[in-house]
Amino acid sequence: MPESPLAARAAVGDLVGAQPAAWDLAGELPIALLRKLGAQGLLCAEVPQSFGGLGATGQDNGEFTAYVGSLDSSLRSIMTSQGIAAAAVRRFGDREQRKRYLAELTSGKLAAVGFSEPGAGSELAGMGTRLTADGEEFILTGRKMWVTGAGYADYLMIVALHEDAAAAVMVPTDSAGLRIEKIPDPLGCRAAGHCDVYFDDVRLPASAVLGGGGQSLPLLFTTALSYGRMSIAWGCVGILRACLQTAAAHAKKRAQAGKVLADHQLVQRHLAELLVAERSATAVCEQASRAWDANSAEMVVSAVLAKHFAAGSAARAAGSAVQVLASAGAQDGHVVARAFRDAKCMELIEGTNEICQLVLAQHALSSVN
């Protein structure tokens, strides 16, 4: 197991190599690679060492996530899902559940997380998935959509209504009554295993219900979404860094009108804006990670701010990178072509731009006497 952030980066870099373009075209990640990364604790690096993780701080995990995001957003998406599941187990699981599930999530088992439903994205009141007690067991019914990583997962961490509250439940993907359907041809993160999932009276033991259930639905969402938003934000920093590096390298060697692109002032403007976006997004993400590590009251709004700013910046910057590369970057599989599609999806998941703006506006209003 890597013992430092630099060792973790090296381990992932060696395993990933030049494969992301082929993964994007095929729409699939190698399951053996995911299990190997999971067994090294690299898919949820914040899990404490006592449970088999790396014990990374939010800051170190963020920089590591950015590095993976610079290589491949589909792989980073799997990290985000695994990290959300692990964070929920740590926050809501009892002692035995933490011991069991965290050990599995750092030894090669894979987890996906299901929130959204056809009638319930950001509107929690529309959720229809239910967990019902039946003797010493529980029955799960309903549907989740766009579950990232479900195509590879051993567990689905599903948020459902339970009695007068809510629950997070760990559902083995080989459970009877569970159906997983892969989403064909997604716009971005094409190899991330996005699926729709259906639960037809899936029977589960009480040990699968984190903390026995009965949690506040907003609390469940806030805990999971805060981790997910920070992970996505850091992943967008990685997209920005990949776009900046690729565009700058191309501009230094591609000649046009008797001089390299880097000598054209309009191209320099694109590069300057890429640099500003990358540095600014990094600073916002660092602030969010500090709030996360300190368990600050600002943690939730900081995560929303980081995700909103970094995703929007990445989407705009990816467009600029494609503009600089022109036809050289306009082919599926190319790093900036992937960034262009992947970054747009980052403006949609874990709260759309508009949802983030509403949260930030409410925070601004609440701070005024």
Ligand SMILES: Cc1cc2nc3c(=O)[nH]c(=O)nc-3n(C[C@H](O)[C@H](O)[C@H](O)COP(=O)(O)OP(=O)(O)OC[C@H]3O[C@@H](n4cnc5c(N)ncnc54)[C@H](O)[C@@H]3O)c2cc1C
Second form
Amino acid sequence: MPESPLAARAAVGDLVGAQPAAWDLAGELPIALLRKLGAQGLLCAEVPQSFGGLGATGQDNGEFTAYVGSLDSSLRSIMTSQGIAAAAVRRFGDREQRKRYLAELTSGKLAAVGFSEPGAGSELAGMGTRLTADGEEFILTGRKMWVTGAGYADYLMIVALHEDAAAAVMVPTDSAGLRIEKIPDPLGCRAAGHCDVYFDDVRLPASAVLGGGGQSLPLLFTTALSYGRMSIAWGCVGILRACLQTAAAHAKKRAQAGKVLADHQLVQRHLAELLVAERSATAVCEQASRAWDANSAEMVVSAVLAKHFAAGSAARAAGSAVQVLASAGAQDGHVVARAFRDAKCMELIEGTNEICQLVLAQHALSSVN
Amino acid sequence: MTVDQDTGTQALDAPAIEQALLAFLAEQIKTEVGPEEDLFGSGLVSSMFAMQLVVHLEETFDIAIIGPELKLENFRTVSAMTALVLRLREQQGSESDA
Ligand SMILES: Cc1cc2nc3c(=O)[nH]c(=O)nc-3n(C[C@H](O)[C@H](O)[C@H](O)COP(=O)(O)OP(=O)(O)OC[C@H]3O[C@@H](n4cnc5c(N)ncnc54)[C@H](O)[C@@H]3O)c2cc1C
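Which structure goes with the form predicted in complex with the named molecule, now that we have seen the form predicted on its own?
The next block holds the full complex; its first chain is the one shown before.
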């Protein structure tokens, strides 16, 4: 068993190889690769060894996530979803559920996570999907939208209303009454298998309801989203690294009118700002991961700050990288073209820019009397 | 065994925990709350704060709050949280002794 997911970087790099361009164009990841990485515990590397995982620290998992993010944001977003599901099982599952689901999530089974609904995007409290007890069993009714990875998943971890509170349930994707519809042509993370899902009286055993349900909705989604925000933030550091590396290499090589691009100060400025963005986003993520690893209450706000900063930086930097490459990067599949679209989506999910700003402003206001 | 332990945890009887929680809440949400006040129903607790509260309880009182213990009922009021902390300290203290 590797000591840390970081030890697996080279092997993952070999497995991924030059395929991300083709994945982007086809809008599909090879599921065998997802199962293989899953079986090595790499899709949710923080699961403790006692549950079959790698037991990585947040810091190491973060660096590993950045590495995968530098290769392919669709694959990285599958990791984000699997990691959210594992984090929620660890936090909300009872003893049996932790044992069972964490073993599955580290041995090749795949999970996606559904919060958003047409009536509950930025405002998750507008949720309508409901879990109702029926004798010994439960019934799930409603719908979720834009569920990343649902096209590949064995389980959907669905957050639903339950009694006067909420619950997270593990819904097997072969359940009767469940319909999964692929979203055609997403702007970014095109191969991540986004789907809309519909629950028409889906019957579930009590063992599928994490911790028996009855949890606070804000607590459920903040727990899940905090893991997701850390993962996205580090994934955006990966996007920044890919853009910096690609833009610098291109600027050194491409010559116009007898000069390489890198000889132009206006091009150098792009490279300088790419470097600043990469370094500062890394520092912000490291700070948040330290809070996460110390289980400090500060981690909740730090995760929002890291996600907001890294996503915004990646979106701007990807624009600069496309600028430096110009026509050489202006085709779908190309690393900077993917970065441009993928990074934009990172400004939309797990709290849009605006929702992150509201949370951060609230934090700033709460520190003064 | 609990009797022996009591000497070490003297400061952490119910009134002390309740006091610490009330002070923490007053500082964090800038509102004085009563021990029986419904924190969630009253909208005093934001989505961010719900999780900070759980992590704060774990950090401050050296407990792990997982699985069925995370039911909203256990967090609704300061006195419910006090009971939860006392119960988990008792359970988890004896588990790690075993
Ligand atoms: C690529 C991708 C992957 C996704 N994956 C998942 C997934 O795996 N699981 C899942 O559950 N969901 C997923 N989503 C959905 C995502 O979480 C939502 O799109 C997101 O929460 C925003 O909701 P919305 O799209 O309804 O936008 P809206 O809430 O309609 O917001 C539209 C605009 O209005 C702004 N706005 C809204 N409310 C306010 C306010 N109070 N103050 C200021 N501005 C406001 C927003 O910031 C935004 O700019 C995914 C989405 C995308 C694009």
